[in-house]
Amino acid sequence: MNSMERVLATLSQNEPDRVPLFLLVSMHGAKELGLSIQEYFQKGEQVADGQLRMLKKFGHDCLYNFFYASLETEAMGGQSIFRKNGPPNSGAPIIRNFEDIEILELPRPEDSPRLLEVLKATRLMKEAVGDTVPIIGVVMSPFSLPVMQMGFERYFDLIFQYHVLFQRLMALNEEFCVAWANAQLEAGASAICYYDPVASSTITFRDDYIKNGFDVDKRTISRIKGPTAIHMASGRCLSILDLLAQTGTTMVGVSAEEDLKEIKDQSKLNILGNLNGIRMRNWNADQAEANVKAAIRAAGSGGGFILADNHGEIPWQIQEETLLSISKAVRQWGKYPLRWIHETTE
């Protein structure tokens, strides 16, 4: 099998050849290319050039055209705070005030240099692999946006005293959130990796999660014209589990602090996750074949299962040792049929 009919073999609730395996490695081709992060995300054939370096090294089961998140508000008019050796971080909110929201206008992502840069890339990488690898592309969900456009603290007052600010936002969000998601289908993505951070139970209770969010996320997926997942970013969402499965999405992300087994019992949709990123820093061969294995134990029996990291960035500073082992671990660990799982529990 190659990727991409691995990927939809295991989304169908089937067991294919091996558990797929997603490394979201969004910054690790600037190591590859000798340039720094900065340098490397100005432009798009650096990202389509470092991701295909990166699927040739691991030999895992996807390209990813993230850049960074608060790309997003740069095309907004914001700016993103550069570091050396992580990702960049948004830079003064666009809306420094609730008034502003009134006559706020968002733009077409064909209008934006720095966003035709990722439709630039995602075309590269679909030339190179065509319907060989899945190539997912990545939006920040209307609900989780307003963090970077306007800070948490300021959000939050919104969202439960401003309602009416609060709705004219998240509908000026949506229409940016699905025409950004369909210009990258368009481009050649196969998928889109929807970021909803603010949805998880990590940031917000259930019941304002459903007062809130939830139609919001109903809306913006149903308008989507391709497959999504859900990602709560490192977020928990065993408790939201089915509401999520009310949006539309077909797949969630999961996080390190929450059962993976449990995760996978419960749920009706496609689990993606859940390997420690931070802790990942420090995996030596072992750690990381031990961690694999688990996460194979816990979800990968009946296909619905592609295995990653929980927070769907992987940290600059995992080295590529502990990548490779990763891979070589999944390479005989996930083979199809499990038997090892009933045979040991090593």
Contents of the next structure:
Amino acid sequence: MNSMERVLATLSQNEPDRVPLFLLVSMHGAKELGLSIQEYFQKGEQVADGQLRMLKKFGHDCLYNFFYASLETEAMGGQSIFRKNGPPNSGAPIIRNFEDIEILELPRPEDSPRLLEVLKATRLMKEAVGDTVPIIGVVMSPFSLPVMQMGFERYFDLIFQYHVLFQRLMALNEEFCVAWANAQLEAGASAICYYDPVASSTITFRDDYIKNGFDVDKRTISRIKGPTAIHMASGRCLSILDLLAQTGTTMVGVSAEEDLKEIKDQSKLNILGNLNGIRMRNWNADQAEANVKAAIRAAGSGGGFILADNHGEIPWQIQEETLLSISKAVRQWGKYPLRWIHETTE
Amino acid sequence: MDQIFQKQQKLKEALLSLNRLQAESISKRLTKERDSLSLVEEIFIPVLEDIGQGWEEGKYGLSQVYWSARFCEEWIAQNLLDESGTVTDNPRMAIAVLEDFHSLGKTIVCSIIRSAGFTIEDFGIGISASALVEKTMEENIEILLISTLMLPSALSISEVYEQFQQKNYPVKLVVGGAPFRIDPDLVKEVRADYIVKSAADVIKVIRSIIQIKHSGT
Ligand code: B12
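Moving from the form predicted alone to the form predicted together with the partner chain:
Next comes the full complex, and the chain you just saw is listed first.
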């Protein structure tokens, strides 16, 4: 089975030859090419090259066109603040006052030189692997993006006090998100990872999600012309699993803070997760193996599961050896049928 | 006791539903009934701690923690300012967001600390380790609270610790933010004195530092 067949089998809730592994590595490509993180993300061809090298090295089951989250706000006139040892942060907000929303206009993705680099990377990856390896595209959800557009505090005030302006911002972000997702699909992405951690119960109470974010997600996801995974970026989601299943998404990216087995038992959706990326930096080979086994034991049976980290981005601090240990452990313990999970109970 | 519990519950309900009018009218009534100190100690702080704890357990959203803390801070500042700023034993405290540009955690922590009647200096966001150490020493800070959201920034707290060691400056380091919740072992790695998982627990930590200082241990 190639990676694409393996992933498609698991997504249709069948057991493939083994549990698919998505090592969602982004910045590590810079290490491969001997570039700084900032230099690396300047050019789509570098990102494609880095991704293809990492695919070969780690032997996992996807390519990932993710640069960093604030690329979207860069396209809207904002800036990213780079650092040497981690992903950039978004700079000054593009929306400084609530009134700014009244006159805000968002660009078309194809008019943004920065986003075009992502499309270029996607195209080059597609040329290299065709339909053998899934290429994962990325968008920020319209409901989560405003944290970078205007800052968290102001965004909370917008949601709860300025409902009309909130709705207007959602409408603008929805258009942008749909166009951006579909442009990536057209460039060759096989599926879209739809990041929506503000919807997670780490941030938003279930009732408030129903009132404010749920319809936005439903509307947006229904207009994306390909499969999506709604990702909580390690925020919690047990209390909204039923709602997420109604958004039309096929998969949910879940947190290490919640019990994977409980999620698997309760969820109708396929599951992506949930290795703890922050703890991972201190794992030795045995710990990597133990964590891989625990996740497979909790969620592997019957398919519907892709092993990944719980955030959707492996931190820069994670050593290559750890990623290789994870990959090795999946090959050893992820082979279907998973008889061993009934035999031992460690 | 029961009566206090009921009052706490009423305020809590108003705060959780982000109902400003109701929260104000409950607070007004309570101010007439009791002195500022007991209002803060017996109502505001336990309610904020309870909401913070509920967030930690996944029962409430962060928007509710944020809104409640901001409401209490503003209300106390406007209505009880004279008396509430009267914590007699207020250690010199400051808070900063190290290297990152995310202020929400800091805003919530500050509001809760101020709601408890303490004063705290705000050193802002995006500050480097050496600038933070310098400012802390200039201002004779005894308790330094650091918030981080990104892993590399959390790891940089080690640098802050080392610089204080080199300069032989005695300060208690209290740290918090997402990376510490996701990996509580991180606190040992960066050698901070205290980790706080939910903003509302900060009052207990500050009080225990004060107590230890007094008992001379
Ligand atoms: C929502 C979210 C997002 C949203 C909004 C983020 C934001 N604030 O700007 C979006 C989608 C935009 C996003 C993007 C990114 N994110 Co994000 N995100 C999250 C999530 C789910 C919640 C973060 C948050 O804002 N929480 C709200 C704050 C207030 O909560 P908190 O920090 O825990 O603080 C509470 C307590 O800890 C305490 N506290 C905080 N500080 C202090 C200090 C003291 C002294 C005390 C006493 C208490 C205290 O008080 C608060 C209330 O109780 C976390 C994962 C998680 N499970 O928490 C990841 C997370 C923060 N993201 C992460 C990353 C990496 C990113 C990106 C850099 C990804 C990328 N490559 O682009 C971008 C950066 C975007 C930016 N703004 O520049 C990582 C950071 C760690 C790391 N790996 O380096 C996290 C931890 C995910 C993970 N598991 O790795 N993200």
